[in-house]
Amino acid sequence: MVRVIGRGMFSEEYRGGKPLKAVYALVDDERVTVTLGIQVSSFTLNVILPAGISFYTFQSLAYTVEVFRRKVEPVERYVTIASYLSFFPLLVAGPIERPTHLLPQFLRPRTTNRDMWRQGIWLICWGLFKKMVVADNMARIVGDVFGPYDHLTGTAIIPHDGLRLLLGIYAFALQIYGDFSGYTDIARGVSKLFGFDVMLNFKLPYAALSPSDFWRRWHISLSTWLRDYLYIPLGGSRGGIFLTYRNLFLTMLLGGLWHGASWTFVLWGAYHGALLIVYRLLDLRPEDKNYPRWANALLWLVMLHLTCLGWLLFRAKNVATIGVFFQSILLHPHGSPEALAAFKSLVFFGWLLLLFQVVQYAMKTLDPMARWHWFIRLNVWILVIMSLLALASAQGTEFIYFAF
């Protein structure tokens, strides 16, 4: 039996004329009354996570495959394997942990020390800064730029201030990085407080010099998962040049589809697969070769904008939007008062993150705080905390990767 109340719909199972349970399919109303007499708000339903979310599924598949390959001994205790698969800091947006790394930590006593607490608390605060100060404020710029085209179905008027649209792409690059890496930092920080060491998921991705270098730095847990459980089983680079390129392309294409059943995600995956192939064809491997500094700087600038082009494909809700952005940026690369305002906001909310990333790159460490004098650390802490209190967006947004 299916009953419809307003715009919400749920199904009921009966036995002996009495309802046993109600399963929700869609809830649009503020409050829905269940036949059992229990009222559940839409807020409560939004908190409940589906059991088949992708990060949970990928982690389960990794365990199954590694047990099959006899690289991991099957765990007999249900509580242990359930704790590993549903470890709460990682459950909704990763990283996608491997059983060879995280599972043994559930099988031995864990201890914490002063250094783990220092790192954990810093990662939590820095992750909150990335999300609440950088990503959420960038979301306003991105919404203003992309929003008018999110439901575009036909032709649209091409804006004559292409610089504003370009700044919108830059803002989304900062938004998605601050949003996703911010969550990862928080997850890693919370894990450290419990005595767990969670894998690194981001390593200065916008410092990449090539597509392969980018995927060694961005969403490392997913890229290595796709490599080990998709690319290599397809044949990897063992079947000759053509099959290697085919395997690369299919891996990235399926990686795009993992993000959603949309043509823009398909294009995004295909685009990154094509980039990997082109760089291999040109034998551009700056991470493995010693190029002059000016060549590395040029390769970095090119890769940064190739990455941002990919973010345009990722953020666009439809293919028509991509055409509008291309035409506006290439044919009308002009500014406007709105473009100037977007630029000021981008710099104001993003400068500290960018500066810190430059320092991390220059010092060749992701934890420069450990090397600084206590007075410098104190001032960085004050700046981060005051930014959270004063600059955090009042209209917080959901983490982007909650949708995947």
Contents of the next structure:
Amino acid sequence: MVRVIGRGMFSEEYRGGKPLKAVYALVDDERVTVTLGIQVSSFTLNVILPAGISFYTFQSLAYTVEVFRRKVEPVERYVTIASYLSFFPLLVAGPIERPTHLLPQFLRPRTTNRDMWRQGIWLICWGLFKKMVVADNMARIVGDVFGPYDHLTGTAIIPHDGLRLLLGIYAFALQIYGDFSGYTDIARGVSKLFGFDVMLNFKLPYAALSPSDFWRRWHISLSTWLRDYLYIPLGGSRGGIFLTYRNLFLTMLLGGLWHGASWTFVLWGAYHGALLIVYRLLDLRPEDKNYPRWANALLWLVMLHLTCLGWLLFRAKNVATIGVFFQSILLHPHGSPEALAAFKSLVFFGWLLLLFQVVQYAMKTLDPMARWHWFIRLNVWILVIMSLLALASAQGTEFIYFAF
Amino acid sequence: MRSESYQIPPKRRLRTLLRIAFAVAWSLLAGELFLRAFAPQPLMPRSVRASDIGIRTNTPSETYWQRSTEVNVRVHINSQGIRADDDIPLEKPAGVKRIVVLGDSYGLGYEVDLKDSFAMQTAARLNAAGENVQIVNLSVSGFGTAEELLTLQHRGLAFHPDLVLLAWHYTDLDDNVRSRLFTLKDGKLFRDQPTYLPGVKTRRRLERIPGYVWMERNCQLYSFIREKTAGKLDDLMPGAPAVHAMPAAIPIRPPTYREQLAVALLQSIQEECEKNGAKLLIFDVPSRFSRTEFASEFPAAAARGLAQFDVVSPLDEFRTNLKGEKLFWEHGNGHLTVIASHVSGKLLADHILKRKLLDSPPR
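Okay, that was the form predicted on its own. Show me the form predicted in complex with the partner chain next.
The next block holds the full complex; its first chain is the one shown before.
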């Protein structure tokens, strides 16, 4: 599988579900692609990179830096570092592991126990549910809303009913969460079966009350990596207000760019950087301060919609698409039969995930199954397995983060 | 550390066993409830038996329901194994014209009420035009042309048909080869295997299990598991058929063996009809690829030069006047809908009247 930078992850080639296969090369030569039978346009092709390179490059960088900082002893055997970098569950979409956490697990004998198996199998099934039932079904709503690609004009054909577009953004929020956290759950589950403990990557991100809270919950392995190896080395918050804001902004900008060479990703990174700065300027720190409940509820609602707005920037094919969305949502917020159908699908395929998240939040644990009576656990298992068998989308889509 | 002589107390063992039994029973019940609430499954029972001529026949005197989110249809099979409310005497009453229908589940009118099936619609329109027509529907789900030929020879001709209406469907091409009831050697049709009874024995055994028939007709979880398992097994079978793809156009190539076999079987049916003073009319059931994409897979090219058949196809009507209508059910087994059956019945009746196919040949 290869990654082609420069065409954007949502280009027709990616969405068409035709992964380019088994090429492990860094080339910029069309002759090579022709020889390999890969059909790509010379206009869009810039670089071909191996899948998941962003993940294991960061992982190897972390190792190098930690060895330099003398926080980690250099490993003696090549096979150990190779295993750490190419550990298969994490290879294509993370989490971006740290040498301090994962490397020692390769150096000591691993054991599994009943609890690890229980957690591992649950994580695999729950991850599959998030991906195949939630994300893949949301992908249909999202695909309809963000428009099929018009090959003649090179633009997306976007419907103009605002309510449907808004629902499309909510659906994408669920899709990207189900897709990415689903993969992470599967990776963590498989690792547990092999006796490895892989770091947590998601902690109820849509329960965030502020941007900083969001980044403590979303793609934790990337946000902590950026914090430790970019934000803090840049000076962190030690150089005064202006430098702190500059560091925050730069970190988020580069975090956006990590996703791909597209202006929409740059915009998304800049947007999150700006959000962090605005919240700091307003001194809104709900996770540290004791605001009344209603204020927290309001902050949650605001943050949820700010996150969704970010997803619009992330998913939009180009800047013009973002303009069309704003225009339609704000000026034509009317319903339509298609909007109603989208709403029904959103609720139908999303309710179990949302309910489970609410329960996780209320019980203050990510593994409520461990605390429940066996009969409740049995029913949750039935819901998940039956959903996987009966509701999984027939048209599976590739994991979004495989493109990064 | 548990000692080796440690024994689980019988009471605890019993409790564990009871809990497992309850969990299994509850899982099955909850699975059924889940499907009914979130993903209703079609219940499409079909009941066939071995006939005395070595092929399948509808189980006589059976009544069952076909249910999906789109249909709720009663299927009644009379004591002769024919889908009809009452038995049909072999002797043709005076003044009555008989149409014997041969076909598979499409011919039988699955997923529509008897009165809405294309055969009954044809009869209704002919009767409205002053004819006195009686339908004898000998179709059996899963039949190919080979079984239809045997059915005509051994059962259909006894009803003294004036017209034989054969529902052709593309699945007949493979069914004929698979059944091996007839083979082609040097362009000639030969009788091969004496019987073809796929799944009939297994079905009989299953039906002896108390509650099986009830479960098959009412349990969505059973239907779901059966369909999923069958689909997976089909995929795993060596030489599994490729995905049924839309044919590009009438192929410019020599006819394949299965096409030649189908044409030879149809020719035999035509000869049987001619010998017995009946005419043959073929209803070409289109293949569906999407709500707006249909195709005819009648081996027209293969038939060209070999034989001439009288064929009625609703394809043009489906593609033009009915474009966008739901013409095949989408949540069940994909048979013709009521509207498609009615339109087909009208086309067939118009054709029969125009070509005077029910008029007795001059003696």
